[in-house]
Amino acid sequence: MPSSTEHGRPDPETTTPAPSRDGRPVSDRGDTVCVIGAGASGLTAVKNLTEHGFGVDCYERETGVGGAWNWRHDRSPVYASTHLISSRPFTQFPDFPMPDSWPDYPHHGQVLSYFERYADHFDLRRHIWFGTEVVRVEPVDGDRWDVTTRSTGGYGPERTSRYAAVLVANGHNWSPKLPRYEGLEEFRGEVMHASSYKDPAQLRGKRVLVVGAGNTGCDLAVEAAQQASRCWHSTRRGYWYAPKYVLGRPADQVNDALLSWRVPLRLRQWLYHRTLRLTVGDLTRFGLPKPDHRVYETHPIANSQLVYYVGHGEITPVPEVARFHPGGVSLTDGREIDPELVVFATGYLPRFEFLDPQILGDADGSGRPRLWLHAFPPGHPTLAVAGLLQPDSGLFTLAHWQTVLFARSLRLRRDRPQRAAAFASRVAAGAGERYAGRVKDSSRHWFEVGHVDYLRAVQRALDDLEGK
């Protein structure tokens, strides 16, 4: 671990001893808050907590900041061509803009450099313990938390420190969700999850089947159209595809304007269908399945190239996989195909291995947390999760305001405990609220929110804290 001199803050090993837990020594960190993860959400949490007067210890399992956007990290899902799918103004932190000279949709390398500059500008690195993973987070009396850490990889002894509060920002796009198919174990071709895809050379010259119609699945199908000798794209249902530009502007900026004008959902749906008819027309004529839901009931797929390559015959849309054989794949429509490489772009599941699932409201073992604002677990006012969202625009602004709300709620516990208790009751009453209208009930859509509705809900919560 780095020394206290390197970080400019106390070493947990030298702080006041607390009563031991199961025979383990515990160092008491007083009013310090623990932040888990130094990606986008963790960095803004450290900044906002310190600005509200709290000491912070941030534990990051990797050797640098950036989380999922740092391609050097072994859990990063980033590949060579990754760009933002939300435009620059709707992605950046509200108090630290991206350079105006950057493109509308920056490359992942630019996003990582943005986080590094953010960390340096607000002097955040001195609060971060790099190369340190969290093993356990356990509640103790009085809404405090024992956090047990060790060097990443399990080397060295475990250390337990007691904190006044914990903010979890370990991300939710790193634990692959893998489908199960009959005969998959017997398939003689190569199989990989999209999390293992890094470079187009992995596709070059091969017959490739991409399974999954999320943003990553569509991106990989487009890359396979350019690199592979043959590309099939398998989807279970139909989706709505949105171009990245509409009326000469990034699509999320046009959509935000409609939302800010409070254009009714039905009218926005009509405008979307009208735009679709005027541009690419009926997508079913390309062989793409008809969507089984209305537009905006799930977030449209942001991809301007998929329909282009389907229309040019470089991507063959196919239905769901029925089963695998040693030499090929059977589809649900009876067709047989013979891919050499199968890429499962089937998403990720949230994982909080260091926490009892019931603390986050996962009472049925599904892995789905039940949190107010997708951030606050009922009954634990000193615990929060940041960044557990899939918005229809950028994430960083939403994570910023989540952590501002958490910091102010902690300060209220110290300064106005009665109002803090009322806020805790609001959290308990609001767990399970939705902020995206009607959405499909699948793990892919668990955390979908409309950014305008969500920010309004956070603003109401901030007003409640201030007694407005």
Second form
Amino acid sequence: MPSSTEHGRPDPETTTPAPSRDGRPVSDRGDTVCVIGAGASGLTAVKNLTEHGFGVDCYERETGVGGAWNWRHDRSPVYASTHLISSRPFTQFPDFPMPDSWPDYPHHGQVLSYFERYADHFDLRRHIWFGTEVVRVEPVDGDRWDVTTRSTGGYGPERTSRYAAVLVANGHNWSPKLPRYEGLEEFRGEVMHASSYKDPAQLRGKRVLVVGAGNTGCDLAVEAAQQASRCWHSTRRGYWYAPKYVLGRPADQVNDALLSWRVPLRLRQWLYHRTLRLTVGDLTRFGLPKPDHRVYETHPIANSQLVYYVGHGEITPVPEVARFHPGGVSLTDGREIDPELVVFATGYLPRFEFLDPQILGDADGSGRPRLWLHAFPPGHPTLAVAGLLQPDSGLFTLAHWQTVLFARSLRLRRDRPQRAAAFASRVAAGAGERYAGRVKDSSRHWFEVGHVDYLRAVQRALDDLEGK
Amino acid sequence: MSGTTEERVRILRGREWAHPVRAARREVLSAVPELDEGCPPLLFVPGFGHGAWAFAEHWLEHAASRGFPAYAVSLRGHGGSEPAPGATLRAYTHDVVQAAAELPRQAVLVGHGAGALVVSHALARYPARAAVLVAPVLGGPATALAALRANPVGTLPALFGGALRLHRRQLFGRELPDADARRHLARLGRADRRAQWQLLAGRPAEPAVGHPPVLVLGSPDDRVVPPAALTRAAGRYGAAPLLFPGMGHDLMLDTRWQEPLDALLDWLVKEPGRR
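Okay, that's the form predicted on its own, but what's the structure of the form predicted together with the partner chain?
The next block holds the full complex; its first chain is the one shown before.
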């Protein structure tokens, strides 16, 4: 099937006579590794795999790099005011710093320009096939993979290429998770998921209910406080709202200073509670529920403004939604409110439609892969997932080291098969391990990790790999 | 340089995350060829006391004339960069990594003197395309002994946190006209005493990211870096040094500045790339 002209550049070269799959030719890409997605994790995968001497073909469904951070992409969740939650040292790639003239918490537009510069600096775009989406990834003999792609949107013919390894970096913040509520269909107001929120104008002058106390939910509540005529913020439980600055420095840097002195968790929690008490104060007097857990036990919420607007009466904290009516919403405490717009900041679900769930160890179809280091599926030494993490810090650093580990394990398979076998048994033994001290609601945050615990595990894996 | 065994990378960098280096305004001088020929950019890193001016004298223009975009950065507290009392080796390394990451493409780092030590640390935080160490001062007690032997009066105060005074015969060959030598000597500044002490303590650099090829070059008549130190530095990277007899420590300012630079550029043109 001729398809060489659709990208306006030559085909990936076929190195051996083409085998076929379902009667269609398969182009054999030899030792080349396939990377799915050119967002943060995909880009660092391309860079690290090429740095370790591998050929790489990267497929990106959009026409630019940056994935979720590229607001032009239809799957991007960023909104006009999105800023980083973790400060610069925790967010940047460990071998390509963000400019030190940038603020502590850069804007999403700066993050995108950072990825574009990363791609140009390391000449990564020549490996990327833009406007191409992956339809299927199927294992074939010898731990190799057949990857079937087509133009985004389903135009043009499908084509299949055979790769030595596949790295999946398709992101996990694009498929909205919408909770089910009784009566939601009859509700006459407007309902949207946070993924379709882009601009404060969407809130202006309206009575808004924001559901969810993740970082997005809190950001949106603050925006609604500034723009809307009324804002209710519904949360399931009480949370610790950590300010972005503590003791005059970005809060995560203060926390890591304690970590680097190896201050035990209990003492850190006590210090944190103390600091919050002195700065933010007692939240229950605003009507916010008392947190039912200690700090560091849920995904951290870094938001200095939420409490400020609650204190100014611009945000009314409310409990969970009980049900919807055509003209309003009943809350679990019996109150009735009448929002015109309901925004669900209820998160996203990871999705890998192109891959048989069994391969990622998700036998029961619950949508939760069972992997080691949240990256390596047992029994498939040439497959890995990058960036499937919800860290208490920046993600890009963690994805960087995941892809370094993958590249080194592939190199080991080629150079020292016996050691690679030891690595494979490590993957099988460790699948499903968790890397967060104690996380309260594990049902939601099953891929939540503490960055220090997680990187320690990756460090051990790297050391084992090199035989030290 | 290839192989499966490599030194241990340290990925937990709590101190660096918790205490990021404070930004300081950097001076970067450059000479860029009119036509982009696809050559990698070069980032020159001067040693302690020197600034980007040392490379602006001859090397930047000549590298650009051979098609290489050439840049030189002044470490904080040096040349036209912001004064920075209390600067450490880590702060200098930060300056180099920042300057490198600002360049449009993956850069070649070229460090001179103690700038080579800074480059060797920067290589652990930035995957350079290649690195060149020119008359490298890689620190440790051997460095101090060599300097003491060559110029006891100028070196002794530096051991106690004072300024290091370099002698004209240490830096330049005999042919350099007096006027030029005096002009250069007058522009010398000094590194911060904390960085000087760290140089003497000689903490080894972490492994370089991405195995860049490394070239060492120097002069056997250099009175700051003895030939044995050159051989040792080159040995660390599995090669022999390229030698330019008759020149002083400041190869980029000496009368025959063009020879080492041409050798360096020839090596870059021939270097097949990593691995």
